[in-house]
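Here you get one chain, nothing else, as structure tokens; it is the form predicted on its own.
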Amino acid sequence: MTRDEIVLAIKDIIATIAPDEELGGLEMEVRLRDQIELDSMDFLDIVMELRKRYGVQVPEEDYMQLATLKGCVDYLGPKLESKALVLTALKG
């Protein structure tokens, strides 16, 4: 996946987790409880759902890593360079 498809598949998790919050306007280096209604139990299942979707294991040591979308790409990007988009809230 590309930094652009990881962010696009971070957003799809939110917006099926979260599917009344806008998602256009997220800031990269902002974090996402800041930007969205995110709680902790929202974040574990963003955490669940990147294992559902992509085998990816995140250790609770690694959680702050993934607090903004530029943590994201930066975490995730090693571990899903060679996976495929998976979208099923946002239309491609």
The other form holds:
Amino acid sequence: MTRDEIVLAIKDIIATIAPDEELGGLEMEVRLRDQIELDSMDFLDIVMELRKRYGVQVPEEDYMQLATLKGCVDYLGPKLESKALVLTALKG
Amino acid sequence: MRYDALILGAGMSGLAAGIRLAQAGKRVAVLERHYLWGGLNSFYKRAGRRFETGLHALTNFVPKGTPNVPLTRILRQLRISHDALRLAPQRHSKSALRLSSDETLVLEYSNDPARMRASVERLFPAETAGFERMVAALPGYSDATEADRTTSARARLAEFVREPRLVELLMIAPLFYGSPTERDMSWAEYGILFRSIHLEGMARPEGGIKALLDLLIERFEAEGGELRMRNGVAAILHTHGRVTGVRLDDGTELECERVLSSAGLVETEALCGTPRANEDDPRIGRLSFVEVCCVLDRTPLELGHDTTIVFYSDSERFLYERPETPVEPRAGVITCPSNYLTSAPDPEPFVRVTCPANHGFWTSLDETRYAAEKVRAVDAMLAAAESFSFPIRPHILFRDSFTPRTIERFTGHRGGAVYGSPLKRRDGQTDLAGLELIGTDQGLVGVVGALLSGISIANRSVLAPSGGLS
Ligand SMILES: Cc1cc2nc3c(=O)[nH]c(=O)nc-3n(C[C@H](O)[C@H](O)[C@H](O)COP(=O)(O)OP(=O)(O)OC[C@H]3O[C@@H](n4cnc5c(N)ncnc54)[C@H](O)[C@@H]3O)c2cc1C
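Can I have the other form now, the form predicted in complex with its partner chain, not the form predicted on its own?
Full complex below, order starting with the chain above.
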């Protein structure tokens, strides 16, 4: 996956767990939870989906790295490099 | 083949827990004894018509996107969009307290809390400020203290509201919509119920309970969950204090890591081999109901009745308790599903009337007397309900009713107790490792409460670092 695809992968996961949120204008460097309604349980769901879709394990001490979209790309980049993008909510 | 988790019961809590676990990639099955899903909140066909057994109102209604409230949390966790529920809000509802044959106090409310405040002001102007202080002091969903859990709601209300008749009026709807105890409840429970009914509000999914159940089943199966109907659990198997699996009614044994049970506290204990509790065991709830559902030849609105739900008390003291008589027509709920603001009305209008009933009476009768007593009880209920609503009986095309016996038979809840045991297990824990309670006896009642219960216990069980489902 490229960096752009990783952004898409994260947005797709958010769209799956939060179907009522508007994701069009998400900023890369602002904390996700300051832009949309996300609580700790939702973060857990994001982590769960990363495991289910891409087999990526994120240990609890690294959750902080996923606070912004940019953080996600930096942290997940190496882990997702060889993986193909999976879209469920945003496809079509 | 070993399951990560087996869930007892395809009611609201079981389905919600199932969705959460399946989403987490767990191998999970929901086992249901009945051939229909939904539990206390289900539906059935009679004479070519579909009837509902639960859901007068979905409480906790808020508009799409409202942050930090139970409905939004639940939809998010189950990945169901607010739009998919197609919630039709209530017009308005009321609690009515009859003081004498010519004096009835009526408290009106809607999904706009200002309406209730105005109604209090009209009835008892001097109590308005006290009422507002009471609302401001209500415990929240998650910040109730130990003291809130042990203090009487009536006692706390009386600290804010001096007029005893207003206290009585303010108890009616919250008691009816979720108190497992008679006459009173804790201040913590009152806070939750008052918020869910009066500060948030009431709505109905278009298509009723079936539409909501269809969504849940669809989600569960889409995530790979397995729904096994007519798979009653006869026993929960365990060795050395730890759950190992279940044995079904037909003798089949299934192995699993964990069991989440919505069968109820004493019911689940009995499945683990504890001797069956006596009828008068204090852990068995005392509140059950007779409900009649009447198909009408015209809408309640055409008959001059525009209220969605009427909670009524035909006596100055609201008789929310197990009656000595078969049924207590002096306390009831009148629900008109066609009085939700919907663009897709049900094919035929109907009205439902629900009154407290005596479980022991209804389970002691033979078939002939059972049928006759049902007619008698329902006639008395309809007569009382009409005095708070509109002439129902002249307009009935068809009617069907159920009793505490029906509730016990189809949901397994001892005593036909709709709100379960008065003693809740808030942490869901039992004496066995790997066995947790969800639903009514874990502490949360109502459709939204049961969904929340299934979600929160499933979340904990997926996340539990020790003995978790890793
Ligand atoms: C007449 C009526 C009206 C109501 N109105 C409303 C309302 O308007 N609004 C509202 O919010 N709530 C309402 N409720 C309450 C609401 O229905 C319940 O609080 C809620 O559905 C409880 O869900 P639950 O999952 O805890 O339990 P249940 O729905 O009881 O689910 C338990 C399930 O487990 C199954 N089961 C039990 N034992 C076994 C076994 N050994 N093996 C396999 N399966 C088993 C049962 O068959 C059942 O399906 C109403 C209830 C009734 C009866």
